[in-house]
Amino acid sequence: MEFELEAVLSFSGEIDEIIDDISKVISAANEDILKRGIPKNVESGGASVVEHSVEGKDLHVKIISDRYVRAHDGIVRLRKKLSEDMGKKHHVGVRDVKIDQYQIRFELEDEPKKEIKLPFVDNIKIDGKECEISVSSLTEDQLQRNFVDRIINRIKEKVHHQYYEGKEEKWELVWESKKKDIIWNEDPTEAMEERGWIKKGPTKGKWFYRPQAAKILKTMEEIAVTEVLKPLGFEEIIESIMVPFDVWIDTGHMEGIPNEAYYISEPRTRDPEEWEEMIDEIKISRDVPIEKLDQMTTAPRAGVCYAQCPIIYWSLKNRTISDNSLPVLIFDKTSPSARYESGGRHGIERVDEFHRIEPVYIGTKEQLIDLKEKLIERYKFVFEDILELEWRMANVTPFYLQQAGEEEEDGETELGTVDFEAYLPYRGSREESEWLEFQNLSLFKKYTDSFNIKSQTKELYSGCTGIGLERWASAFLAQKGLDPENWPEEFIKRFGDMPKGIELL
């Protein structure tokens, strides 16, 4: 890896007189603070100023680099020290630094198979797996703020991506229930709309629940709670719905997951009088003047949940939580979420707003591993014993963790994520048709890392398990039907009887 780097200091005053001192302090950082970061057992590499002229005020400066002290670092660290020894002797300092070149090589471990483009660079040339950039439009600020490193990352990482797309998840079946007599062969979704329980939302990828379906999804989450989570001392928390987009960035959902938000913008005012206009329009076309709503809006900086895990590993952003509290064990069951589906949108099971119980917990290896068996056995309960479902659990890793390299550690297979799936008959036949994954159980490190989560003495990991109500419906009713007389007796029990629904003429 390799940096050149042309830069311009500016001062705050004229500096020709003084360029004796400046070569000096130039000097002596070649052989001290532009080596430090070297190994020990590294004789020579670091960054060096291997050239430097003084105009006016402005100082130009060439530096060379190896990996091991980056020619960005190298200018930060060469502008402190200038600023201080200038400042104390001549009573100047250093008010700007401008990038006129920035040329840096390095070597990928693949060749890319399509271009490359990125913000932030001039110019990407790749020669077979070297890759040589150009940067020049970086700012001070954002040189601080690591976006060289950044972007090398990202190079690397477009590449791996190339040798990623259309590869599936590893799927490994751990366990599967005894095949069901199959009694039901419709969709469930089609069924529930043809008698009115459900009906299509007023936007995309939503649904209305009648009484009949709103009380099928309200006994699934009662049987969560009760079942599942209650019992192993989950407690409930209520959090927002609207996230912003610095929380997205802390979990990797802002850069994971943009094309699927949905976005939230707050009016530039409340003042009615500027929105009079606006409402005149409303009034007369009865239409919204798209335009003029834009006009009025700010652009957005937060976005509906996608997932209520973020807010709550927000919530305890930076803090350390008292050994006796471990494992954090808690749940959200208030805000929906949201998802732009576009063309992947089916039935209830694939929408753009669903309900799910979002249990996080937080503790040791140990205790969440422990949590991890806890959880299973309870599932296996309500889906064998209260269900009754035909289904199976895989072990999983999902084709983005694989290529970020965030697989098991050492192949510990306690870590990761575990999917329950469940056979829709009306799909065909159980060993050609898509298995609907309808329950995971994921436990990792990530999180608590990301937003700096400690306890008083151990190292935390954490963990999640979205139990969603349309999913888990889809799965019972595929197999069961809408006729209560074939629903198991365990699931009448804490069903009741069915509401009257709506009348409609």
Ligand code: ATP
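Worth saying up front: this structure is predicted, and the values here are computed from it rather than measured. Residue numbers count along the first chain shown, from 1. C-alpha atoms forming the largest set that superposes within 1.5 Å between two forms make up the rigid core. Compared with the form predicted in complex with the ligand:
After superposing the rigid core, the Cα of S53 is displaced by less than 2 Å between the two forms. Core-aligned CA deviation for S44 between the two forms: 2 Å or greater.
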Second form
Amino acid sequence: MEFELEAVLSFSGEIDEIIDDISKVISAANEDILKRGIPKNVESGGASVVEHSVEGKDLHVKIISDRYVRAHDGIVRLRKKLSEDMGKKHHVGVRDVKIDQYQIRFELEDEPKKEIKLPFVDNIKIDGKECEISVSSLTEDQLQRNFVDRIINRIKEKVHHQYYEGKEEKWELVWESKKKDIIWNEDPTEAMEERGWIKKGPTKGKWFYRPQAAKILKTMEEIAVTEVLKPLGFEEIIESIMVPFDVWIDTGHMEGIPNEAYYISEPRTRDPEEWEEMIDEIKISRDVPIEKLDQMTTAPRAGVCYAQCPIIYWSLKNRTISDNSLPVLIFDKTSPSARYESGGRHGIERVDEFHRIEPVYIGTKEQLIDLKEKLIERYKFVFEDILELEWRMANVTPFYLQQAGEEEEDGETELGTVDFEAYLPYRGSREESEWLEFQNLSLFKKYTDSFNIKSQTKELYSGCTGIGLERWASAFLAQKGLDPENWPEEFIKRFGDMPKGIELL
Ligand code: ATP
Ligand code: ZN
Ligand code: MG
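In place of the form predicted on its own, output the structure of the form predicted in complex with the ligand.
To see the whole picture, the full complex is given below, headed by that same chain.
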């Protein structure tokens, strides 16, 4: 890696007279502060100021460096030193640092397959695996906030993704149930719509569940709570459905799913007078003047719950959990999740608004590996003995993570995600059709790190398992049909009688 930075340090006063003292600080810096932090066993030049000149209040410098003491860190150190020394001696300090030119050369792991673009960067030049970028618009604050490293990482990441785009995740069968007799092969959503158990809408990817369908979903919920969560000691919490962006920055959702989130805006004011014109227009036109509404509301700064766990982690941010409370076992079943699924929408299986129980667990690695086994045991009981599903479990890892070797974190395969999948007869044969992921279970280290959640003694891990009620219902109904006579006895026991519903003429 090579860095070549040309910058202007603007002082609070004229510095032509003190150029000699400035030159001395620079020479000393070249020997000392611009070389600090280089590991002993590497041969490195660190950073060096190779040119400097003065013009009025401005000091122009050119710094070159290698990966140790990168030039943008060098300039920050130099600024501090100059301000300290020149402040004491001549009562002037550096007011501002402005980048004129910044060229960075580094090696990529793979040759890019197509052009790469990036904000903050003026130009990206690629020759084979050699990459040279120029940036000139970064402020000092942005330099200090590590923008350059993130720019380099983002370029590497983009090249990496070009190689693994569209590739499947790694899928490894862990367990599968026995085959069950196929007694029905219709699409349960269509069948429920025909019977009037559900109604599509009122907006894209949403459903209205009439009493029959609502009772099926609610029975699924009840089963999950009483047969899985309560026996393992999970306790219920209630959280907000609105997630501010800073929480999604911490979880990575803001960069991971900005294209799937639903966003929330607020009224600019609650003053009724300011809304009067808008209200008049609605009363007269019986329509919403969208442009006017746009002016009366803020740009979004929050989104609708995408998964319930981010707010749960937020609630424990920067806190130390007592050993007495470990493992923390909690769940939310109040907040629905919203996702803009667009072309992927189908039936009640892939919707824009779904109902999910999300249990979250935080504890030591041993505690969570033990919990994972117990959860799987309880789930098995439910899917085998109550719902009598044909289903399977698989270890899954997104392809790009496999390549980065991240799933082998700590050399442990217990971390990662298990998908639970059910066979949907209406989609075709067992072998060729796509099975439905009706829930998952994950364990990882990342969220306790990013939210700085600590215990008294040990390192904490965490995880969640999303119990999708629409997905449980889809799996069950696709295999068992809508006629309770064909439903397993253990399910009927918990479901009771079919609601009368509403007869529509
Ligand atoms: P998929 O690959 O099916 O899009 P995902 O990886 O986005 O799923 P997660 O974010 O892991 O799903 O969510 C966990 C659970 O939430 C899923 O197992 C499923 O039960 C449920 N779920 C996710 N998206 C939807 C959706 N659009 N409609 C209904 N349920 C969903
Ligand atoms: Zn989660
Ligand atoms: Mg998805």
